[in-house]
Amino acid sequence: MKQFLPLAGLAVLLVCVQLLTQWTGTTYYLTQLTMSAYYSVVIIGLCLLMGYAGQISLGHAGFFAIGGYMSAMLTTRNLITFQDQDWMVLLDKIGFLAARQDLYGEAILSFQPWAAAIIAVGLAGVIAFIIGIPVLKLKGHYLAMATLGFGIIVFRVFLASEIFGEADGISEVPGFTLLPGVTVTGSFGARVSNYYIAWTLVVVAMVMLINLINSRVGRALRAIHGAEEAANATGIDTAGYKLKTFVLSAVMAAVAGVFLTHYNGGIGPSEAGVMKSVRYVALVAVGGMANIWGALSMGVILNFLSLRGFFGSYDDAVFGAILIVIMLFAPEGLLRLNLVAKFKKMFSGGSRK
């Protein structure tokens, strides 16, 4: 139970932050904190893949976009012209469809958000499984290039497809009702509740990953990261563990994409861009490759600053620079950087012979 104590501290901190913003009249900060929470789900999932399984991915923005775009498309696509088709009748009977009106009063028949979410996340998992089988046989920069290629393909498909809104993306995505009175939406009145929804998702993801890391599977992943050939020689199914971890991290990215899309009420092709994937990798690196708490904290802080426009038009350049600097001077992560040791090494008798 000791490993879960930080989660209790996180819960207290989250409540304090919300109360502080309410007391100071700065509840608008909760919008960026909510979005940062959803991005953090992608980051900690990628941290598991990179830091524990030792597999780099430059295509996780693609999985995020698959979740978001598919959910957005299924919940906004008007299927009323197909309502008499047998497959539509079947979907309606099992509760997958919902009738509503758009902003102009036109009748719309589309998928329920929960059904769209299941389909979107399931599709991301299937795609991750299919491409993971051949791609994860690669190592090092070859793996990075392959996942980068996947990310570029996803970006171009969404950018060029009329069904996905091309360069404009998809807007007017309805809210995602989780429970009666609990809906993922960006409306002003639901700002506080959505803040807690987003961070509940983060806490659930952290509980799952902490359990995984401290289990037999986690020990196997660390063995694979340390010496894959030796781990394979001891009977560990290295290929199977790497594939399952890849699929899990992709599913986490897709779930975050679904929630953030319904929260924002839309999604655009920039969410699948290469720089988004680079940003995720940079945030994992700055927090520590095998440090999910470091990845979470740095992800929240830097994403919050980015969303608040702190970096201005140099946003992508800042994250690229962060990745370079961390790889050069703090490959274990910023939170594990021993500044005292660095200074001692810098000033301790460097000129002795």
The other form holds:
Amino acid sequence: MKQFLPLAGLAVLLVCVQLLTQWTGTTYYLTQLTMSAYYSVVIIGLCLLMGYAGQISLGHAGFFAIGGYMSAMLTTRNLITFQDQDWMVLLDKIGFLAARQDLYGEAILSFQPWAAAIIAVGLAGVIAFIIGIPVLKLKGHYLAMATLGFGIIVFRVFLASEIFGEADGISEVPGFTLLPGVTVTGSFGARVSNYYIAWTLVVVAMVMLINLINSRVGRALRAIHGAEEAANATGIDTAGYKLKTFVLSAVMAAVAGVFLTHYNGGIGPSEAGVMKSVRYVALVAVGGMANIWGALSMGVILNFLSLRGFFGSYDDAVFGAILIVIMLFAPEGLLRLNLVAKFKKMFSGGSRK
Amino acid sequence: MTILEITGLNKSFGGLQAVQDVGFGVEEHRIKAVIGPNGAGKTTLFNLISGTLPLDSGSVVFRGEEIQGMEPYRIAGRGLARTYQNIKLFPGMTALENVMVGRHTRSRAGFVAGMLNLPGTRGEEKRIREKSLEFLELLEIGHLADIEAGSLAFGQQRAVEFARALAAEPAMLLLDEPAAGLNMNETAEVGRLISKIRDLGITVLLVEHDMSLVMDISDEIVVLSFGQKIAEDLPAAIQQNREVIRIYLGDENA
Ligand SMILES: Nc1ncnc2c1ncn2[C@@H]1O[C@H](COP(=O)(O)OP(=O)(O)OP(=O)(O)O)[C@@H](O)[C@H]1O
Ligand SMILES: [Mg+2]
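Form predicted on its own done, so how does the form predicted in complex with its partner chain look?
Zooming out: every chain and molecule, the one shown earlier first.
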């Protein structure tokens, strides 16, 4: 239980921050804190994959985008002309469709956000599974390049598809009502509630990941990271564990993509861009690799600064620079070593070779 | 009863025939040793049995089932555990955690159970920890439980690796030079331990260069030279075998 004390601290901090912005009249900060929260869900999932299981992915923006774009497309695409078709009747029967009116009063029949989200996240999971089987046989640089290739493909597909809005992306994505009265939306009045929705998702994800890391599975992942051959000979299905971790982290990225897209009311191709994937990797690395709290705090702080425009036009350059620094001072750190342990070792006088 | 039966095993690396038509059986609850000069193919043989290396041809029957071509984790799951000539611990994990990984085949919690940490999962985790501590204590390194395995002394690392293999409660244990790098006292200790393991009902297949240890504890010995089996007999007979004396013992005493 003691591993959850920091989470209680986080919860208190979150409430304090919200109250502070209220008293100081700076609630506009909550918007970036909400967006940072969603990005950090991607980052902690990637932290499990990279820091614990030791497998890099330079394609996670792709999974985020699959979640976001699919949910956006399904909830905005007007299917009213198909409404008499058998499959539409069936979809309607199982509650997958929702009728509404757009800003100009035109009748829209599209997927209901819950249904869209389930399809979007499920699709991301299936794609991760299919991609993961061959790609996770690769190691180190080769795995990095293969996942990078995947990310580029996803980016180009969204950029080139009329159905995904090409360079403009998809806008006017409706809110996502999770429960009656709890809606993921960027509308002005919902700023505080959405801050709490986003952070509740982060806390739930953190609880599950911390549980997992401290479980038999987490131990197996660290064993794979440290000595894959010995892990396999000890009875661990190394390929299966790597694949499941890859799919789990992809699903987390897709969930974040769905939520952030409904919050922002849209999504554009930059979310699928390679620079986004690089950023996620840089944030996990700067957080200390096998350090989920490091990944969370770095993810929130640096994304918040980035979203506030703190890095100006050097935004992507900052994350590139972070990667260079890590490569220089902890080259293995990026792909497999635990940075924190490495630093500890450095400062303990190098008693080990 | 035969627990392990290998037949016509072949493995080559490029032009080098590292294991050539090797076959023998291992009786249950016995200690069998594989000896031979450096480069004879002993470690390669272990890697073929445990599935770490794919074999070129031949068959490996373990507990009545053909296991050649299976992934190592499946073979481990059928009750085969091993240690390595060059110790392979999980770095960055404590001695106890290393041994807890050894309990993998004896526990079940998967991703969902792990994420939700249900009472049943917590109970299993507690039993894994307790059992693993028992094995550390059996190896008399219980006091090192929370020390990072990589920072332990060499002999202690060997002990941790031993405990990790035992933690699986295997039917059979492959030990690749368990006494390498140990001093005389430690070697004698390892010898007693291996006998004790056999008495617990675990079959042991052992590669070892320390002849007095091998002669002391083995029930039977196989001799390999340049990838081929040149003798298989009781320790006393092996000591008298001219061929063996010439290529192996002779070399050492020369
Ligand atoms: N992965 C490999 N690739 C190429 N050659 C190998 C490989 N593994 C072993 N060999 C070669 O196969 C031969 C047998 O090696 P092996 O390690 O099995 O010998 P060994 O009997 O265990 O020797 P030692 O007593 O030194 O441990 C050696 O000539 C070795 O160089
Ligand atoms: Mg060897």
